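Read the single chain below, which is given as structure tokens and is the form predicted on its own.
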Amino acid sequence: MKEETDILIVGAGLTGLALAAALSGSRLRVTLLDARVEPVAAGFAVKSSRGFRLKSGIAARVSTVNPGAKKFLTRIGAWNRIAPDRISTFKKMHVWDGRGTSHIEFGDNGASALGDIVENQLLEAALIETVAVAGNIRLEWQAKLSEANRVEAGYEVQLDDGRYFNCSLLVGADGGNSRVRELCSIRSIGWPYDQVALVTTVETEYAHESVARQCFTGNGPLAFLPLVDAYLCSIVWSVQDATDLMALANKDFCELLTRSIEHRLGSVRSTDKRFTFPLIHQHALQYVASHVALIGDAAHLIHPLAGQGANLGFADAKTLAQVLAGARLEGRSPGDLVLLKQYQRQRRLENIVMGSVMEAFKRIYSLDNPGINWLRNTGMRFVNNNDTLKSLITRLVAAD
């Protein structure tokens, strides 16, 4: 027996959950499937350290949420479900070249927030709670997509457990290795960065003062993101090979971080457990086809230099939800290709621009010779002394 739904979203990560939440109350029947076991609600642990070993009580994976994404998450009812004392707001950002003398400073004490740092698991939990109270949304875990076949009115989808769904619109929110993208024969282009991101939480000697910091080191860009505790930072270090870094004793790793960030926060006193994940650049040639759409990482993957991956995904979810709400009002099928192309037109160019800018930064700062170093530092000084350019960059990153 086939189960009927208007919209079938595959992937209950941040982007898929955000789309479902944005469709709450739309009178569209929404089914959200995820192959994972249902996540356990994030608890809170008191910070403790012993020697150079830290137990921060904070998950290693965090997201930078820009003002536009925050406004969207607030509107769909998710943001206010996150405890305020687990959200770190920053109004300043310092960026500098560790192989030169130039820097850029964004924001000031009187400025509006540049962004918020939130643990991914807290964002996910808030979105799950939001979806759970929506009468038109059904969320199922341990539901793995097996087949997707085009039929006259949309797609017939089969799960590994033998169940079938018929839907008017199939949405791929299932990450960079999207099964939906594969089954629907939507091509993508991409390449590995030959880098991995090392992430963890560290405790520093000096308070971070709610300033986000990023240094372009000889080993790769290193970000210190301020957390709710004044002496804790989430770090993201993009390096070519993390094998040696992962093997370092905590003391040696802390000392290396201290040198790499040029003692800007005094000494790094302790470190939590370290994790790594590979970095790739990838972009779908099309975001939509008849009765199918891709959002988030299924459509685009970019370098985490500016921490904009989650924000681009939230913007995708917001735009697609608006298009689908319009389809409902006009009495048109959610899978109408003409309508879906509106979503593609609104999102594809912005995503390409952001991905291209991150790609350019990654390549420029991967090179190390006197001429390139001079050019980089000259460029950074020019930007730092030009308030108009800094304002444009800030608006791009904080886009609504």
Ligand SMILES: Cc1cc2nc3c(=O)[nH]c(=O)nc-3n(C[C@H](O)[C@H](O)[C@H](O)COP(=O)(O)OP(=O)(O)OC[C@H]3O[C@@H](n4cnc5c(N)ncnc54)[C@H](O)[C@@H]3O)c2cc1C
Contents of the next structure:
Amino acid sequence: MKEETDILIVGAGLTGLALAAALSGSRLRVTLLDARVEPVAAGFAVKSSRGFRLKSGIAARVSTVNPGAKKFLTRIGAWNRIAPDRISTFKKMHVWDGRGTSHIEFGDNGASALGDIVENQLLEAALIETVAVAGNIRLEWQAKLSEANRVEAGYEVQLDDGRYFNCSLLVGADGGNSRVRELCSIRSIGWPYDQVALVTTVETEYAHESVARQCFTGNGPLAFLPLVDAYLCSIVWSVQDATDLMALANKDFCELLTRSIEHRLGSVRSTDKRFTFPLIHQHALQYVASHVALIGDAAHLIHPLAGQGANLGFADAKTLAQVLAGARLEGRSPGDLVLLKQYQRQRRLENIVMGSVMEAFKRIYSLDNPGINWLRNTGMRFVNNNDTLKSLITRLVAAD
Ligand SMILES: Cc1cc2nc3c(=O)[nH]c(=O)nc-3n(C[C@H](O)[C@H](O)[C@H](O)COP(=O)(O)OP(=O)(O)OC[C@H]3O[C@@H](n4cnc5c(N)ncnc54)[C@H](O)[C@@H]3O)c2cc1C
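Condition change, the form predicted on its own to the form predicted together with this ligand:
Starting with the chain above, the whole complex follows.
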């Protein structure tokens, strides 16, 4: 038997969930499928400051949520479901070149928030709760898309458990290896960064004072993101080869981190379990085709050095939901290509610009010769002394 739905979203990661939540109450029948087992959000409380033993506490994957994405998540009813004491707001960011003397300080007046740092699993849990109370959305776990065939009114989709769905719009929110993208023959261009991101949580000697720090080390960009506990940071270190770093004993790893971040937080006292994630740059040549749309990592994968991937995915979800709401009012099919192209037009340029900026940063900071070092440092000094340029960059990243 075939099940009927207006919109079938494949992938209940952050962006698929956000799109579904944004469509709640829209009178469109929305089905959201994910191949994963239902994630269980950990309900543990963060223990307070010093002496905190890292094993357990905070999940390794966190996201920096920019003010624009926070506004969207608040409007769709997800943000307020996250306990406020699990959200770390930062108003300042220090960026510097580990092979030079220059730096850039963002938010020096400390007036407005530059972003919030939240564990991915808490963001996901908030979105799942939002979706669960919506009458028009059905969410299914352990439901894997295997085939999709174009039919007159949209797509006929098959799951690997043998079930079929008919939908007017098929949305690929299924990540970098998108099966929807592949089945709908949407080409993408991309290349590996030859870097992996090493991620963990560390405890430091000095309080982070809610400042996000990023040092471009000779090994690659190293971010210390302030967590809700004043002495805990989430680190993301993008390196060419993490084998040696993963093999280091905890004590040696902490010492290396202390040196690499130039003792700015005193010594790194302890570390949690380390994880690595391969990094690739990828962009779909089209985000839409007749009765299909791609959002989030399925459409674009960028380097995480500015923490923007999920933020771009949220902006995709927001825009597509707006376009679909407009279609319903006009009595048009959600799979109408003319309509879907509005979504593509509104999102593609920003995503390409952000992806290209990350690519440029990654390349410039991978080079190590005196001329390039001088240029990098001169450029950084110029930006730091130019308030207009700094606020422009802040506005671009904040997407408010
Ligand atoms: C180290 C690191 C740090 C980062 N930090 C930040 C940050 O600070 N801020 C930020 O904005 N971004 C950050 N990002 C990027 C961000 O994590 C991603 O952009 C975002 O999680 C992508 O979400 P998504 O929902 O598009 O895709 P995914 O998270 O990949 O979700 C895809 C979902 O689709 C499901 N799926 C796949 N195939 C199928 C199928 N055939 N059938 C059914 N389901 C399927 C999967 O199970 C999965 O749940 C970071 C990335 C990395 C690697």
